[in-house]
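Single chain ahead, by itself, as structure tokens, in the form predicted on its own.
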Amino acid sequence: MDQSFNYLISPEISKFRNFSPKLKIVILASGEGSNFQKLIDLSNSNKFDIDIKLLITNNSEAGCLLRAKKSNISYKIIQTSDYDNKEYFEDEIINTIKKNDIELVVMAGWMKIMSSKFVNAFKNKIINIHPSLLPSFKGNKAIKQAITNGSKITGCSVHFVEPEVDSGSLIMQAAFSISDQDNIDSISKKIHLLEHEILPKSISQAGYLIRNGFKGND
């Protein structure tokens, strides 16, 4: 992790939790995937017990879909565009997912808002990752939004999903201050590192609450 510029993580969980079998994990990712790769290194490397079933994204031209590829991990192109109407298409990636038989549903710079049906569908079984401190500045151009707002500190958040965009229970945020020069380049470089620091250790974190059933959190 990149030390030159102070954050703070909460919680802080020092390890990953372990899964034995591997925890079924299916990435939704519509970029170019840095997060995706973080997950392929520590599983590869086998610090991580995490077994990624499929990548799923909604564009042809990502680079997520190489990082896959390079990988042999298999993967999946759903796009809107191919579909009569966005039902049909969260059909196919509901349909996409049941036949992987996954446990967890991880968005990964997924840039589509989805519908209750899709929520519904994997009820405490999605999380997403969000470069704002949540509840503020939902929506698209979070960063833009802290700017624009004068906010003095800014960050990313994990979350399980709800319905309503940008909701659902914090699992893990991270944070850091904003300095005078400071923009909206940089800000971004600085939560993209956070970003692979935090996703993987919610990922384990929500994979524990659901195998053990949100009984607890010991």
Ligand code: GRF
The other form holds:
Amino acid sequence: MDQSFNYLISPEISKFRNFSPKLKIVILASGEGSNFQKLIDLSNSNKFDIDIKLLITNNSEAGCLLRAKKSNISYKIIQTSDYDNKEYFEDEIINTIKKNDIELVVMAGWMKIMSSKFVNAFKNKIINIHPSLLPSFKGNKAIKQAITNGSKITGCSVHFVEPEVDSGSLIMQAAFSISDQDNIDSISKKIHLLEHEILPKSISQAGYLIRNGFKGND
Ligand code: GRF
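Could you give the coordinates for the form predicted in complex with the ligand, as opposed to the form predicted on its own above?
The next block holds the full complex; its first chain is the one shown before.
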């Protein structure tokens, strides 16, 4: 982890939980896939007991797809344009996940808002990473929102997914100060570095809770 800036991660999780058999996860991603890559690397180096069963992407041009191909990870492209409506698109994703015997759904840069039907199909088994300190700056362009707001601190959050966008109980957050020299690129870079720290640890924590009968916080 880059030590050139000060940050705070909470809760402090120093080690990954052990999973035997490995925790079966699916990744939903729409973009570059640097978070996905971090998970591939941890899995390949046997530092983290996860089995990335599948990548689902809604973008046939996405960088995450190349990463899956390069690492021999199964993938499926499910694009809205191939379906008559959003419900059929989501149904295809639900069916694909169910067929793959998945324990945890990880949204790692998934740029589609999903319906309650989808969220409830995997209740308490979906997590999402978001580039802000939730509940501030939900939705799109969260980093830009923080800058426009004149925020002095920002960061990223991993949370269980609820039907309401970017809600649900928080698992981990990372925070750092925004300096006068910062801009959208430098902040995005720092956020990515921190996401690569907290997403794997949040998967570890969520997997542990799920294997122990997690039924949510309500
Ligand atoms: C992350 O910043 C995430 O918070 C946001 O999309 C970005 C994904 O980055 N929702 P990458 O595709 O994993 O590089």
